[in-house]
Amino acid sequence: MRPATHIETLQPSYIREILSAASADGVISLAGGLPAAELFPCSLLEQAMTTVATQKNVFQYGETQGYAPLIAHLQSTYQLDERQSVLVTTGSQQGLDLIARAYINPGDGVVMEAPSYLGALQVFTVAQARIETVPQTEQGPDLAALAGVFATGNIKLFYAVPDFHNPTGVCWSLQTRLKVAELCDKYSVSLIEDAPYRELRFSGESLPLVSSFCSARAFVLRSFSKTSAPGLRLGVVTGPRDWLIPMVRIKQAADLHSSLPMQAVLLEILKHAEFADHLKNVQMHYQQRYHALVNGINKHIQSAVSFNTVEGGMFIWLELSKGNPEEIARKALAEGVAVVPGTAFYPGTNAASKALRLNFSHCSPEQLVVAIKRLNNII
């Protein structure tokens, strides 16, 4: 049977396609956005699962919106007022998909920074959106370009990752955050603020969510994959209460509800007195790994590349002075290092930047140094 027409335009995820090869023996993977498995809060998970195992009610069917005690906890934690609500999703990726399915008609304009998160590109492609891109600067999106695109009047949504952007690691300045919120209000463009890396800051000062300046027209996507464990497959969407109603209806048709036992487990973890220490430990280790990667680059391949420093997250964006990033990625994999070419993060063939995305959260500092030495042989 032939797939639907719009599926034929969907490009497979480079990262998912090479996952098998990247996890082979002897390969050091800087490709996926994988958290460090050895830092998972296993003791907290064990305690939580033991507690939840006695709660028979969570093993029954539940509300589509999510586990009520978890929603109440998040409503308080995120300081949401009565006009805002929470929808629990099967990973924040499902939240993005539900927004697209609920609000995007074929041909609707969606703006993204270029480069941008591959999973979002796939979601908007399936939704048959008209994807418009704006260049990214060290402070965030090019504001003049963004205003120009918004001013056409044909834009419905602006998707962005303001904190430790995937793939570049850029963190928007406060001035950029204020201006983007102002532009969204001025041109009646709705914001999707994707914030999976916000709690992975290991230096610098935390900045307000962009959505805090335009909360009446913004969704926020949050993921617990980076702070607890990705196998839980839990995320949340917050936004105006009435905006979530169509998404709840679509989720009913998609999966009835996300796993209630896992939601109950997550709540136990988030409420645990040691969770804050767990998060600090993750931040500390990621900072160490980031510095190991950067020191390796500066020592071995500095003359052939450039990159901006980051204050958190999982990635750096390595700009190449020469060479084809796809060819370099292919040869690097043969030499035992998996990286992602920058071309994977642009829609279609619109890939002007010669770059590689490197992940530093998954591997040990020692592995990161070995990976850079191998990559140097290719570059």
Given for the second form:
Protein chains: 2
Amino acid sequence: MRPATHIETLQPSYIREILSAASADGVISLAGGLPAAELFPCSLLEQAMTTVATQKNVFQYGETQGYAPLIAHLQSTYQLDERQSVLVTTGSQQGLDLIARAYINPGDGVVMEAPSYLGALQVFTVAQARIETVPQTEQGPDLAALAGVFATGNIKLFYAVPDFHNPTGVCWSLQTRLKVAELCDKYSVSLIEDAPYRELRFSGESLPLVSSFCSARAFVLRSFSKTSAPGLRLGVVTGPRDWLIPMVRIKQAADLHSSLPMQAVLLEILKHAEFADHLKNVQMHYQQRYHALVNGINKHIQSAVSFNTVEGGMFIWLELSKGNPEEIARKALAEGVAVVPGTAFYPGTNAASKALRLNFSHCSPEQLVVAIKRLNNII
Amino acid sequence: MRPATHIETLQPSYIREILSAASADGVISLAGGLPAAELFPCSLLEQAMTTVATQKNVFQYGETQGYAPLIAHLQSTYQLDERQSVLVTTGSQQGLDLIARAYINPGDGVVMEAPSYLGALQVFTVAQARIETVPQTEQGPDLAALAGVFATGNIKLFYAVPDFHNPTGVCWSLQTRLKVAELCDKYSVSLIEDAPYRELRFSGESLPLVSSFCSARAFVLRSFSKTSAPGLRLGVVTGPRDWLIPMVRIKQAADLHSSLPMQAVLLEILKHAEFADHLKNVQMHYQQRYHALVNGINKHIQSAVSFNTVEGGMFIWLELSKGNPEEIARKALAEGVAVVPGTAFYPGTNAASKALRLNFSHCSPEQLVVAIKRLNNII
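If the structure you just shared is the form predicted alone, then what does the corresponding form predicted together with a further copy of the same chain look like?
All chains and molecules follow, beginning with the one already shown.
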């Protein structure tokens, strides 16, 4: 049977294509975006699973919007007023997909920073959006370019990852946050603020959500994959109450609701007295890993490279002075280290990036140093 | 922000609209399609949750296709040969949504029996399919009508619920199964065989899956909501291996994968020595409830009604000789019994049904009799 037309435009994912090679014995993978499994809150998960096992009501069908006690907890944690609401989703990936399905007609304009999160590119491609990109600076999106594309009057949504962007690790300055909110208001563009890495800050000061400056026209996507465990597949979308209604209707057709025992497990973890310490522990280890990676690059990479420093998240963006990043990634894999070429993070096929994305959350500091030594043999 | 155009064509669900009224104190609900919570395999669920709590690998990201040990178990249970494969989904509802997203272009022809499962109507509406219906007889779809619509040459998919249809409870005869498979082959129509109630047979002989007669052009959707617990949100799609590939790509954009701890819990339950006894227990209790409902109707309903006998599933279809079923359902709710008017199960708004759908899985035999007495006060 012939697939639907929009499938043909879906780019194959580089990361999925190299997945089996990257997970082969002896290969150190800096390619994926995996959290460190050894830092999962195992004891909290175990307690929560055991507690929830006897809560009979979570095994029946539930409300599409989510498990009411979890919604109440999040409404309070995020200090949402009554104009805002919460929708629990099967990972924040589903939150983004539901926004696209509920709001995008084929051809509608969506702006992203380039390079971009691949999962968002996939969602907007499936929705047949017209994807426009703006370049990224060290402070966030190029504001003149953003104003220019907004001013065409033809943009419905701006998708952004202001905290520790995937793939570049860039964290927007306060000034950029204020200006983007102002531009969204001025040009009536709705903001999708994707914040999966926000709680992975290990240095510097936390900055306000961009959406806090334009809450009447913004969705926030939050993930529990990086702070609890990704296997649970839970995220949430918050946003104006009436904006969530069409998404709830689509979600009813898409999967009725997300797993209730998992929502109850998540609530137990979030409410646990030890959760804050768990989060600090993850941040501390990611900081150590980041430093190991940076020191490894400074010490062992002999050719000219550059990278931005980061204060959190899971990635750095290593700019090469020469060479083809796809060829380098391929050769590095043969040398026992998996990385993703920057070209993989641009819509279309003619990206001119000379960068590599390096993940520092998944491997131990020792593995990261070995990986960098191997990488040096190639670049 | 203005929702996408296809949202406007989504019919509001009668069942969702009356949900709060139907779950009010004192109301007996025969409206939903809920399994009996008191028959859930609680001890198996508790054991499984406790076992899985310590399986660290299920808390990390996993494969989009599903948890490999569960896939291997199902591949063997369903005796799939190597041309067939399994995709684990967030409920079988998601399986249907993924088929639609991967294969339907706007305007593609999809055939359903009328009346129809509402969740399938929603999926095909969101996908902007051109929905054609064929009437249902006591043996299954009207074969002449089906051949007629297939012969237009303009049909891509036939969606069917051959075992204990929702809403009518009809179970297709063997002859109908053979003939439908033949028609699908003859007219190159792909079959979606939705089988959520197949394992809820409490009398008579199980008949082969329709897809067993045309496996090269058929998907089968299976639900664990009725045999294990719906809160888990797990179902599977089986079908030709290469037909599942575009669906896996869409699922990656939709939610990456379904909850892994839930998949591991399901596997523990399915492999447990007591699972077969649990299933027999559910079947026995549903049979008792069905008999209580039927005896209640025969004894207490004083006006002329008729209904088909069923050998399993969760519903009967009560045909009224007179009256407006929507008005009757509304009045019945005021009398303390929730039912769904047959008109809710037809696409469009001008359905001429005089029937009510009655669920017998959720309430106790005693409640069912009280519900029927209350219903008699109205019709």
